[in-house]
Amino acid sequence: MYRYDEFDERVVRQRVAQFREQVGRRIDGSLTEEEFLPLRLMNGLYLQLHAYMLRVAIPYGTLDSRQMRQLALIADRYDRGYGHFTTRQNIQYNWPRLRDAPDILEMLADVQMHCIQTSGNCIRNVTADHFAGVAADEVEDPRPTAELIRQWSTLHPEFSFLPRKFKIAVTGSAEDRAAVAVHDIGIRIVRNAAGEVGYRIIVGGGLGRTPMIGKTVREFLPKDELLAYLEAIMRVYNLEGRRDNKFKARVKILVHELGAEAFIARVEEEYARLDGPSLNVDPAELARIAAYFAPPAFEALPEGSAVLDQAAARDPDLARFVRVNLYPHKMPGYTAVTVSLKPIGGPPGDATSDQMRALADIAERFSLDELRVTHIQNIVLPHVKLDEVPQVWAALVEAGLASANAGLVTDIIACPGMDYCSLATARSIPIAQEIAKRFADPDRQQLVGPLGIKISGCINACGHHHVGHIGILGLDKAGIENYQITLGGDPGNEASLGERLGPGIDAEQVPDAIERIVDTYLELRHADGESFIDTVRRVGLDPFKPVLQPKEPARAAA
């Protein structure tokens, strides 16, 4: 895990001091809200529907127990005893007071954390596969690359005021778990025919008002050319991206309007003009960064675990958790444990301060002091011995964190919606809660199998509804919350955008509609347990459309 050097420490402390002075001037009236707006956004502070919201960066989702405990302490001292983990692998506090924001930043700096570039028209928090360093199909751990990009992009003088916000994701595995195709820049670590490791560069993906799947602009980029090539992409976008209309200001619009070939030509022309050696990082610096992500000191263990097998045989609840929430580790005798933040009826992605402390304790004792935040709004304990899974599970049960639903129908992604967000046009959290209650039976969840439901409370798509197997978008229709349903979205290797199923429906109709969609799937799927997304791709939307049609009123008996 990366540790700040002197430069990192100095930058973060200076930012805290600057913002403390700026907040003071806002409170005493020296700064108007209009003048203060860009200053607070540079420090991750939003003014939401009911209060300020502070977004904390968790680069590529990785943190340790000390940092998690500090997040819990901040939740207790300056919020309402909880935090919300987001689809950008960050955490948000929904109720901080303006005067407390500098003190929160100071506490974050004490554990090498900050809120820099979690908002504003800049390069945002770089995300990565939450199973980085764990997955057997990994060409290379993506976190050193993500850290290199973080260092390059932080306070970059040329890219601090882009046409719009800019998001980058990195994956190093054959299976894309970082949704790289729907990012402004997606980076896949690959091998070429000669066996050399490099990057496939994808540009122009994104969700929101105009969802698009990114285009590959370089099939193979040598590793040592990454920063110069990113610089070329960013320069083309910064110069040619729309600034007259924020709804058309993302790089995906530029790629679309120019056409992929013309955009690639501009990038390559800019790249040829750049002095690559002066922009790319010295190999010694790359090695220094990579050393922070060297594999931890794993023990030599047997492949399986009789201890876990026997415990699971005695306890069906543990057995279910093992089937659903464990991910194979490349090291024998280890596993990665997904901790679901989606209890039935709970707000997706929320964790109380007590739960954060419990996660810190479990990570310190059982996961080599490491945790990961996923873009699916869960937490991963990446390095757990199979023998110790029963103890981890017992601790999770005690903390209320043992939901065995990772990747299942109740593992729902949801934005804060109109409960918190000033941009939202409809609620997300109550809809997610009601849907989860419909599928509360764990046996029914197992029967349905992998199914990703994603909910957004407005067209900004913070809930990633466009790439949900079932996507739900909440809108305002003449003062009434109205929900559009899409099917067939997927953020993975075969990235696709969902197609609208039919006309929007009222909030109270959504749980019934989702239940009927799932029932229709169970009737249509092949007997071999065909997944929901594969069934939709095979049969199309037509068999599902009747679920949105109003039922005929019952006729009175003659």
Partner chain sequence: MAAGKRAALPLVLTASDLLDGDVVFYAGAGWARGLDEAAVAADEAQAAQFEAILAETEAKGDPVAPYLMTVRIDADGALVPGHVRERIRSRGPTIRTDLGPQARQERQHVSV
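Think of the rigid core as the biggest set of C-alphas that the two forms share within 1.5 Å after superposition. Because the structure is predicted, anything quoted here is derived from the model rather than measured. Residue numbers count along the first chain shown, from 1. First, how it differs from the form predicted together with the partner chain.
E21 is among the residues whose C-alpha shifts by 2 Å or more between the two forms once the rigid core is aligned. If you fit the rigid core between the two forms, you'll see the Cα of A51 move by less than 2 angstroms. The Cα position of D528 differs by less than 2 Å between the two forms after fitting on the rigid core.
Having looked at the form predicted on its own, could you now put up the form predicted together with the partner chain?
One chain, no partners, no other molecules: that is all that follows.
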């Protein structure tokens, strides 16, 4: 894991002192609310429906047990004993007070964490594949790149008042688990024909009101040119991105309106005039950062584990957990364990402070002191010995964290929606809860197989509904919550946006509709266990359309 050096430490500490001082000037009237707003947003503090909300960055989703314990302590001391893990590898507290915010930031700084640029019209928390350093299909660990970008973008004098927020994601694997195609900039670490490692740069993806898949603007950027090239993109965006309409201000609209070719030409022109050598960092500095992410001290273990096999043979619940929640590790004898924050009937992504402490304890004992936060709102224990999975599982059961549903129909992404969010047009969480209850039977979930349901409480799409295999968007129809269903979205390698199935339906009808969609899929799928998304791609939406018709009018009439 990255460790701050004296410079990083000073920046974060000074940032806390600066915010304390800014709060003081807000209270004494020197700063108006309008002026203070972007300052508090760039320190992660929103004003939400019931209270302020503080969003803490978990850069590229990696944290250790000490940091997780501190998050728990903050939840207890300054919030209501829980936190919400988001789709962008952040944690949010729902009830902090403005007067306490500087003290909370101080506590975060104590464990090398911060809220810098988790909101506002600036470069946001950089996200990465949650299986970084674990997956066998990795060209290179994406986290050194993400950390480099984190540092370069921190308090960037030119790019702190952009037309709109700006999100960057990095993946180093063949399989894209970071949804790079739907970010303002997506970065894929690739190898060229000569075997050199570099970056494919994708710009202009995004969800929200106008969902778009990003365009590749550079097939292969040499690794040591990254920062200058990013600087060129940001400059073009800062100068030319629209500022007349906040719904058209993201870079995706600029790329779309100019056309990819013209956009690329502008970027290349700017790139040519920039002083690359002074912007790009010395390879020795890159190596310094990368060294922090060197593989931990793995033991030489045999493939497989008789201990685990025997335990799983004795306990069907463990066996199910192993089947569903384990991801293969590149090292023999190890595995990555997904800890689902989606218990049946619980708010997706929420964890209590006790659960956070339990996770910290488990990670410290069994996962080389490392945890990951995923954009699917789950936690990953990345380096668990197969032999110790039974102990990990028992500890998770104890903490109420052993739901065996990773990647299944009840592993639902849901944004906070109208229960917390001031921008919401409808609730998300209760919809997720009701759907999960319908599919509570673990056998049924396994029969259905991989299926991602994603729910957003408004067009801003924080729940990524456009790229849900089943997407649900909550809207306001004349004061009543109304839900639009889309099918066929996918965030991965073959990124696609879901298509609308038909007119919106009321909240009470959503669980029925989802059940009927799943039933229709089970009837249509090929016998070889064809997945939901593959089936939708093969048959299209038509066979699913009848599910939105009112159910069984005949019986009602009888």
